[in-house]
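One chain comes next, on its own, written as structure tokens: the form predicted on its own.
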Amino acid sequence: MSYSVSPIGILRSCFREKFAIPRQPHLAPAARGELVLLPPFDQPQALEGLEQVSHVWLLFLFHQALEAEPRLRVRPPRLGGNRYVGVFATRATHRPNGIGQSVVKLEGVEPGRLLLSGIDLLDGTPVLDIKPYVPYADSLPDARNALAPEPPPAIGVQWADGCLQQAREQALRLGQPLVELIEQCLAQDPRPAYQQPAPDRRYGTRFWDVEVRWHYPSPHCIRVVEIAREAGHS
């Protein structure tokens, strides 16, 4: 038996790359974003009542992962990428029908669109469900995650001259916090745990239409080294 769905909307992220984008929601609270609805759900009558809820579940595709065979195992990035565990013990993007969830801060809601923080989301992400976050339901003391126990240990970052103003500049014409989302990604260490990579070689990704660059100084320590708006934009 097999069945299909539709998106009610499209994610419009802050992440223009699958790179750097945090492993988890909530890692980086400058993480914004809006889920644009589709038809019938843009209507009001769908949205009536959320202004009153502060977070939202989105269930969605992982859209540039989805895969014809499933995998029953998975090397998940937190392992250290070389460790197999079962694909349902891990929130790995490959899954057996693409779907992932994420918890993420209602900023508001507006004419067929809601706005976000503190996203994970792929720009372009296809969303199939929002449901309101319940926190006497949603919130267990007593979970535990022994493959997951606590966040991921941050690194330092650095700026080289220049790029922490050329980022300021950038944040001011776009109207949002580019700065604080840098720093929250990359100090995440976005790199494949088992790479240790030369001192000199560089690693970049976008942030809404900014190109980042930066590199290791030293294992613990990233420096971001360029600051860029996409080529084409004047």
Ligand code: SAM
Second form
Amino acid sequence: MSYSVSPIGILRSCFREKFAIPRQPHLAPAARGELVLLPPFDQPQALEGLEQVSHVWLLFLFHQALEAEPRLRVRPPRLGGNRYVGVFATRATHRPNGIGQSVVKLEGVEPGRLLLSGIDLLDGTPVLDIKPYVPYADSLPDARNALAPEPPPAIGVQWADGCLQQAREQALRLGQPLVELIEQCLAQDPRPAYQQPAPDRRYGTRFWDVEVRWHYPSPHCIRVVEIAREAGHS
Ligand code: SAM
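So the form predicted on its own is up there; where is the form predicted together with ligand SAM?
Whole complex next, starting from this chain.
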């Protein structure tokens, strides 16, 4: 038995690479994007009433992690990347049907698109459905999860000479809170937990069209050492 689904929209996101995307929504409130709706859901009727809602659930496809063979157990980065648990005990991207879900903030409703923040989705992610967040039903103060009891600890983020100014200039050009985005995402410490990098080893990713590089001068601190518009632009 199989069913087919089709996207109702495609997410245009600040995250152009998987590396350094926060592991859950809201860990980086400055992470912004827009959901561009596809016909027929780009019609105003489909969005009527949504302006009364502050947050929405997005159901989406982990389109860059789809696999032919289902996994029964996974090794979540959260547990150090070397301990197996059942796939249904995790929010891992490698999962049956490749379906993800995130509660994100609805910043605005415009014709054919939704403006969002606090996202944890890659650019180009196909979105299958949108549902309003319902506080009385979706917020459960007594809920517990001993595998992920609290947000990952944040680490310090420093800027090498000139980099903060360069990030501010790129933020102005983009009209986006790029400095906050970089600080919030890197504070999540994107490196796999089992890696203890040499202090001079460089890591990098892209936020919007800006390449960001950093290293770990000490295990509990990140230093941003390069900010550059992606190749092809001056
Ligand atoms: N909040 C969602 C959930 O619980 O289903 C996603 C959690 S998952 C652990 C978050 C990670 O998914 C991010 O760090 C990012 O690397 C990855 N990711 C986001 N969008 C993706 C996509 N379209 N394809 C593959 N991986 C994606």
